[in-house]
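Heads up, the chain below is alone and in the form predicted on its own; it's given as structure tokens.
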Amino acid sequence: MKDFELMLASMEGFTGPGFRELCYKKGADSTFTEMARTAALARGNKSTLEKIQIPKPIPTYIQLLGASEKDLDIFLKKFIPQKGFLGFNLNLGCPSPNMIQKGLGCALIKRISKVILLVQTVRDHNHPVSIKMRLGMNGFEKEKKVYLNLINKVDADFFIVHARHGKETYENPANFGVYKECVKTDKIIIANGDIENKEQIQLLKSIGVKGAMIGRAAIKNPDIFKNLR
């Protein structure tokens, strides 16, 4: 990783092969796939298993989403690494109410030994792991500050913290206030949400964060990474 690294976001229906390969090309360091779940990676589902191809050797972490060590297991005793693989990123940042009833995306927050048990997982395959996550499920879990409590306790290779807690929507402002917290952890801490110029990136170097994610922001202009270089 970049002394500090600018890494494009996973959005489902925007970042395939592609786009990817784009935004690389336009100054991203490194790239997400779209989340794909390890239920159905396990199963051997054809579309989700295309979700996770790297055709060409752009970096390239796969982001997964889901709650089972079991099926997480099975599937990577079949995983084979393409060129451009840098590693898994698990999904604890998605706030659709039907994931959070299946105790998926932002639901997994709060259930540290169940993430400590998902990381030791991947890190037992000898893969590179790392999470991408929000500050809790709901505002009440933020102000329980669970997001640091797992920040604390995951051993991760870095942290990827969206500033808004599961309930919010874009229209509710990323809060910038909270990375400095995190980064008091002596994690490696990417910050998400609203990101869109130079000034915000000097802000986040200036507080310790190691990158920052782009994501909508990259899909109305791509040049965005080169842009805030």
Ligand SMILES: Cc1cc2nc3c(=O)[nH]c(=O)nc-3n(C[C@H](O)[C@H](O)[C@H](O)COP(=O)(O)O)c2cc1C
Given for the second form:
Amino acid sequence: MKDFELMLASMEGFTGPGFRELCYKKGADSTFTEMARTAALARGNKSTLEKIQIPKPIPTYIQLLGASEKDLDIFLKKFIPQKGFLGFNLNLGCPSPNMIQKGLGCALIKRISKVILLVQTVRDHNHPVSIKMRLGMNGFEKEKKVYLNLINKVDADFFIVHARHGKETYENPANFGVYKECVKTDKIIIANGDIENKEQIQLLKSIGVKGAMIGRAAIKNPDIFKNLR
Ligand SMILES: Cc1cc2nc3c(=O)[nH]c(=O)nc-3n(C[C@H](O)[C@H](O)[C@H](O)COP(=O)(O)O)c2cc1C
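With the form predicted on its own in hand, show me what the form predicted together with the ligand looks like.
Complete assembly follows, chain above in first position.
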């Protein structure tokens, strides 16, 4: 990882191989596939397997959405990394009520022992593993700082913190105030949410955040990666 890594966010329907390659050429250091359901990968579902293909050696993390270490293990036994593969990223941020009902996405933020099991399963197969998370499933969890508890207790390579809780929409501004306490855990923290200019990058660097993940601003203008340097 660079001193300060610029990452293209995982975005369903947008971050296929073509867009990942474009953003890499524009200066993104690494990119993420859109989320793929681990249960479907374990079953060998064709269209889900398609989502995690890395046809060209562009630096790519594969993002997984799931809460079953058994499914994860079944999938990983069959998984063969392609050139460009950097590691797996576990989705603890999806706020969709459908997923939350199944205990997935941001419902996982407070399920520490489950997340530790998932991380260990990926490590058992000798792959790098990181986490993308929100601040909690709702305002109550955020107030209780479940995100800090997770960052403290889980041993992942890095933590991408989308600075909103699961009930907040894009109309609520991302909460840049949380990064300081996240960095204090001494884990590697990547900031995400509403990042679009150099002043924000300077602020994040001064706090000790190790990178920024850019989503919607890259869809609007992939040159953002060049402009943020
Ligand atoms: C269309 C769209 C699809 C998204 N799909 C995913 C996804 O598959 N996995 C994920 O972790 N986040 C997903 N997100 C959230 C983004 O990765 C990111 O966390 C969020 O947009 C905040 O960053 P931004 O303000 O730079 O856009 C999606 C966001 C958008 C707008």
